[in-house]
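Only one chain is given next, in structure tokens, and it is the form predicted on its own.
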Amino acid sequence: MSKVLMTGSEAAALGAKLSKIEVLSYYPITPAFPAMERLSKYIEDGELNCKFIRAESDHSALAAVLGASLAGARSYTVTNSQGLLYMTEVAYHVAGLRQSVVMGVANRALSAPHSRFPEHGDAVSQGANGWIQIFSENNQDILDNTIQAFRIAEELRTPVMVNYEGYIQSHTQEEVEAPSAEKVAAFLPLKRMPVMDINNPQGVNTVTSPDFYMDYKFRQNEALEKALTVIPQVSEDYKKEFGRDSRGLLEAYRMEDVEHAIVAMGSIVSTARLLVDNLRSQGKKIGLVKLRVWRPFPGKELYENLKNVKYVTVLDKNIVFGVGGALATDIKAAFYGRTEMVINSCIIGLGGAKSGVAEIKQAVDSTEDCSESKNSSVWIGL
């Protein structure tokens, strides 16, 4: 296994290359474009045997990989922000048709006002569409999560979205351990599941009756619930093969005998680790829970890690208007009636706003100033 200095975009592209994708379609959008550019070069240089489809929109890009997946090909695309919103119609089709598409999302703030900077609003907008969503803390996560995503998707026949933040990760270089193509091939053998067959033409997604529709959606939900078991198993298999622990659904960091826990997902986790280490050195009983998987939501696992703490500071790089942070809302729902803890929803880092150690400390302090769980959110850094 070799160590290479690479950006998050390059890590996403390398993960897709090592996974031996067979169809790639995309429409250029910032900041996701560099991953597509690198994959295009792999194809041009003969390093990746893959059909490259130049689409006229993000909507068409996802429609193309959906068609490829229906034909049995391992398919991939990358997008973000408004492009992901434009894909929404097709995203529901991909999930409803139970296709094992993998998509990288270089998270970027949504308009209006127009922004080129990161947050999680684009991913949160897709929280009900039936895709598994994995969040990446660093560039190593992006590579590992992308490879694992194909195995998860193909085992469950459910699409997977691998989230990483624009610029903070997509354009920033970090040292990444790159596994060998041979080892990845052994971990991820090609699993063809064609739906369409030119020798046996048939209709797909025809109009259904109410009874069949509801039964179908029940089974689709079953697959998402099964993912709560499959994802940790794939993570464990990956650890055995490559020696790196992706932690399954979540990671508990310094959570022994804590009174206060920070919960976060994405790049802000690394900054929160620094604050936890600093406060621990001062004798404060504080820990961190890194949520790796947001959909399906691992409520039971979160509860087991947080049930004995007094304060929970949730760092949300998103806002569901009139409700609050999406992650905090999910945690409050999962814990309703089961605990007396204070759960504080902190909106932080929207559109690239400051979300450093000082801002996270402000969020922690605001939680301990609460006497009970707040219905409204605390906005950090205004």
Partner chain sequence: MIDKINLEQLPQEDLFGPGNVGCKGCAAAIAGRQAMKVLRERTMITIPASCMATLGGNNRRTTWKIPFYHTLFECAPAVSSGIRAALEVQGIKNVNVVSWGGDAGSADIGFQALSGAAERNEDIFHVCYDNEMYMNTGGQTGSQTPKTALTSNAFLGKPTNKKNMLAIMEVHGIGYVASASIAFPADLMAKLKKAASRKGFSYIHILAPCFRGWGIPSDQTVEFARRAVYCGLWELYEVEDGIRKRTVEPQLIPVKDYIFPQKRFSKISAEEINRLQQQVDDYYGKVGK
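Other form of same protein, the form predicted in complex with the partner chain, not the form predicted on its own:
All you get below is the one chain by itself.
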């Protein structure tokens, strides 16, 4: 395998192409559009045998992809921020109908006020919609996660969002190792599961009474819980096949013998690694947990990795108004009654606000400063 310089958008498009998507639909939005244009070019150049539906809106784009999936095609879309919000209604539908759709999301802040810069607010807005959500730290992750997403989605019959950040990843080149099309094809055998099938007609999504609705929802949630074992298996298979370890649900980085741990997801993980290396060299017992999968939430696995630390600095590139950072809130809920550690929710980098090593250091310091409250929250970089 050779390394090639490519943007995150190109990595997302290449991942979808290698996964041999059959139907594509999207509605242009910034910063997801370069991935869209690249996919359309693959199709027009004859490199990808895929039908493209030029939807007139984000809502219709996901609806078209859903229709294609129901009729048995491997289907994909890309969007972000307002586009994802506009798709929300359909996103719930895709999950409720258990369709194996994969969606790339070039995370961007939500309006208002208008911003086109990176953060995780759009992904977090979808935290209850029934999709599996995987976060990518770098462009290699985007490619690997996209390919694995199809395998996970098709095995669990549950849709998967592959998150990567706008600009920081979508428009920035990094070295990416691309697997061969043949190997990916072997990793992702196409098993059609048409629901809209002329040879086996069925009524889809009929009016459902209280006797049935709750049971369907129970099964849907069961699939999400099963994802906590399926995702690490797929990651393991991928490692065997392609030699790269995606680390399943999360990665523990320099977590041996630590007092203080940072928990983060997405591109900020790379920045946090620098700080951890730096502080470790000064003798500070600090480590990092990179959360790869946010939905389903791997609370148990996080606890196993964090149970012995004194301080947890959670970097949340999102804000749930009136509550705090989504990731910290989930961690606190998962750890309830089991821990004496300080869990500090650090709201950081909203709407593209600076979130470099210095800001993460500030977050780390704030956690150790606030030990009088074990459940604290700070905004970094105001």
